[in-house]
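Shown here is one chain on its own, the form predicted on its own, set out as structure tokens.
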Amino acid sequence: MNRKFDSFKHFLVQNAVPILFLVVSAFAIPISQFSGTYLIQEMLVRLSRNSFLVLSLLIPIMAGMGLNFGMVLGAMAGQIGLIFISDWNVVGVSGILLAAIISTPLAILLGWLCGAILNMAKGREMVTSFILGFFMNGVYQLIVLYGFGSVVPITNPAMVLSRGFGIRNVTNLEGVRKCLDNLIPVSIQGIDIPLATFLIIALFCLFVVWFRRTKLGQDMRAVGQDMKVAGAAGIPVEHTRLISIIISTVLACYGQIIFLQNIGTLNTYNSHEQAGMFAIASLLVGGASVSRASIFNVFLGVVLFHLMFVVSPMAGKYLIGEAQLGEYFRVFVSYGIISLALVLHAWRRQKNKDRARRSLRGIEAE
């Protein structure tokens, strides 16, 4: 009976985080009024405009890097490449496929940059690549602001501030907006699946599972696990890491144009750092950690996240007449879950700890 009971508050410990969500979105849902209809609408939208830059996350935390941060790096890169692509006037998904072939270079910068900097960080990868991030912001903002249209040309008028040089603050991405969500066409019952979008979604999440049997996959494994063993066996450590970030940022990157493209409109100034916090806690939200991380929780946690985001400010409204309650409310998740997620990790770590403390004398089976 002790056996089980442990067992079970074990698997609460494991999954709290999802489980509150669960809790939460049962609560909300039926106060929100919203139809099933609409809620499944809203939540496929979300997903094929969401999942892609959350997968982004799973190779550095395989790899034992933790929550990439910095792949807000690879997001401004993806603007970068959308920004030129308006200029330009190229529409459809040929801009789309523009943006990224334009981007890639300067995400494989961006990524290389980065992970050489965590190289010299270990142990502190997130907090440096967050600082990291906001350093890279400021460099982005002042090539936005003042390099474009003076250093780098700007034929389009319309994207460009008054004084002649520097995009305004909303880029129109209209040329693009939906190309890859409408390609293939599908509705069902009135529910509009964008396919396409998926479609590439699902090779994304095979790539992962490819990648992770690969020698360059078990490689970043083994350095998760242990970098002094990893580095014992001969495995490259720091190129291993290295390559990690550098694939994250790119993905990011190609992530940020399918989410922008969804939206239709670039905010140029900011998108960048709501993509990174976002995707960061939809991840944690699905139940990953710090070290573990699946494609389960990815989509758990995009559902769930949003979920929340859609249902809290009608909910609000309905229940105290206040629907900017739920407007800070969804502020207040997004970033307090990154910070509960983190205290639950430290704790879950502890808890393992002692249950492997217990096996060893003899007092508990694994």
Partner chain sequence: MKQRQILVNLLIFVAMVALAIFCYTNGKANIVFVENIPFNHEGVTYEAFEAIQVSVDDTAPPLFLLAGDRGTVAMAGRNHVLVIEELDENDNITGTHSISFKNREMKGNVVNVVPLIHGKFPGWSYQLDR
Given for the second form:
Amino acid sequence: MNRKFDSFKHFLVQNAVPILFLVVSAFAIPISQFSGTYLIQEMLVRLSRNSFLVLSLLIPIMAGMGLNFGMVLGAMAGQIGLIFISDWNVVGVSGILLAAIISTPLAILLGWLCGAILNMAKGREMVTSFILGFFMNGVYQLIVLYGFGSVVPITNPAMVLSRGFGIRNVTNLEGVRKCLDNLIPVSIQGIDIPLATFLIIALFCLFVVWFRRTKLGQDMRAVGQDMKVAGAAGIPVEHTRLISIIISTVLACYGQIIFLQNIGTLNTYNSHEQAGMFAIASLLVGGASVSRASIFNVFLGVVLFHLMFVVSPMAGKYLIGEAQLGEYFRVFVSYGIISLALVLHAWRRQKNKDRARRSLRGIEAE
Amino acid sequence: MNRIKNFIEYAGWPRIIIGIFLLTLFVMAPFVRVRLDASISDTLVRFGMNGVMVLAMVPMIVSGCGLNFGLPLGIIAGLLGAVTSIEIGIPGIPGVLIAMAIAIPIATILGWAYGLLLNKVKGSEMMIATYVGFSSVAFMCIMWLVLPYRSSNMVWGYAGKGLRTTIAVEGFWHQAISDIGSFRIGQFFYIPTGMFLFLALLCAAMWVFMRTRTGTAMTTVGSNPEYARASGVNIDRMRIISVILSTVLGAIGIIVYQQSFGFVQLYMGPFYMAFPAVSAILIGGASVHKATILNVVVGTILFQGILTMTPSVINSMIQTDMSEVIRIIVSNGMILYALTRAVKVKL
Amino acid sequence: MKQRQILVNLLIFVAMVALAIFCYTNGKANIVFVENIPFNHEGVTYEAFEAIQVSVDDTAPPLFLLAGDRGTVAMAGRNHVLVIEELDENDNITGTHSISFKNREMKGNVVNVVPLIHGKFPGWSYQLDR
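Show the other one: the form predicted in complex with the partner chain, since we just had the form predicted on its own.
Let us now look at the entire complex, which starts with that chain.
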């Protein structure tokens, strides 16, 4: 009996975050007065839109590098590809494919850069990749706001600022809007299902499952467990870490392209900033931690996080009569959830370390 | 030759490059019809405004807690003090003092809790500090809407409640500290003597504190935790004291900033305020584990100098405002440099 | 082993470039003017249609053109299908024509549906001077 209770408690503690979210949503949904069909449709759209971005975080976690805040670099690469195709007016699925092909070498380059820098900052990968994101945001602005239209030729004058160079704040992606989502049109009882996007996401999930079993995947897990041991076993630690970041960056780049084809407009200077934060918050809401994340966490997290995202402004409006409050609430929750997950992880790590030290000193660890 | 080499080694390449860059801007300013006296005055004013917040970085760096990305926590305490002071409505120096008197206890409590938290997460303080700062700002966004402030100078006119995003301190304590003994030379050159004196006072206090028993113990905790443990220093306590100090200085810093700037910025205003302060002290020569008062002064002058000079000079040179981009690249590049340079965290 | 790796990488690279070129030609959209104006061919004058509805490559919505009208449409890809529906006064469809052509056949950015329907007389597509 006691043991059963213990394991139940363990389950609660392990999954505290998703359970908390479920409870909050359970209260907020009736208050918000949204219909079930609307919510299901909205969740399907958001799953197709965001899952790929969130999935791109899995591989660095496997390699023990924590949450890859550097995924915004990939998002930037994807946006540059999209800017080019909307300039050349290449539409439809070919447009998306072309954007992906253009941005792949860029993403590889940025990923390599990110990985190399993170190898110089072992033990503080997260904060470094976080700052790197800000830094590259500056470089991105430099290129897109000053380089495009002056150094890089842009043919479409409608995209360029009136001063003659630099891309406008909003880039229209009308030509590729929802073209992937509507590639295979499926509709069940008035709910549209973006099947093609889901197929790509499924394909990617298979890739992750397969990748874990390859030699490289096994190496990454070993590196994630303990760099010293892995190095002693003859695994090229730095190289493996580099590759994990490159893969993540390239995937984040594709993820951003999928995300933006669904949205249909590109906020040239903001879209990538939000991408990283929301993806990381979603993953953590799904019950993942800094050192352990599964595909299931991704989907659960996207649904729960965005459920709250959709519901909270309306709930705030009906509850307190102020939509702005719900807006701030969800901002607070996204940041709070990341803090909570980071704290829990660091705390656990410190406790383990203390225990190890105590046992080293020969004192019985309780 | 050797001396130059030593100097370069001592100052580090990034600082020298930034210093030369700033010098070039000052030299070029007259040629592109930017008034030099106005620029220098601007730089000095901004140095005074931001100095205290940069100083707030010192205790935490010294005690080994790393860069205080959680500065917004202190800033929030300062904002609460400022807003309450305006609500009470006493103008001039007493108003500022009331703001500080309210802010400091709040900052102490917040800093204490924040310190307890950071003690639980040794080794990843910086990432958590960043997000503690972010979430506290987001939390206060809710609070600014809900808190029962009623002064018509601060709340939204039509609703009669909920604080506005920016609140003017004009008519309360605008430049209250700055104007103590301030003077002007010509039309453009203005020296906020009071603000400098205040900053100097705090710097001196910090300098003295670092040489007290507690101060040296704190430094030992940061530089050599094993030795500190062996000599019976309570590491966790020292770290908490440093975090409290840092948070309180952040609170005072934002009040000094506001009284000079003229506005209280609420909601998402303090969100990114930690970053300029962090990069300023790094530009001044601090590392993730080592910082002095000199680093604060040099760093703030260099960083604020670049922030003041790039918009005006580069703007007149190429008719394009690149200051924002330069600011992002310089400040984050500096933080990145410090993070990658530092030796692995000592455990 | 090393040589094979280089070869494989090269192949991937070439395939990527080929795919990119294919995507570009296949997805590049051009703005095309579609017009419904009288046309003269070898002395015979073909009148414009009273009212027609033109849909290009199944992209909604269709263009509605009265006699003498000109409309714009974005055409992506190399092969196009124009479906032209003739309408009477009550907007009922009286006749449907479906004509396909290639980008290569076009002489410019204007397509006149009148000669196109009557057997692609030369001059059905020409360059419009700006």
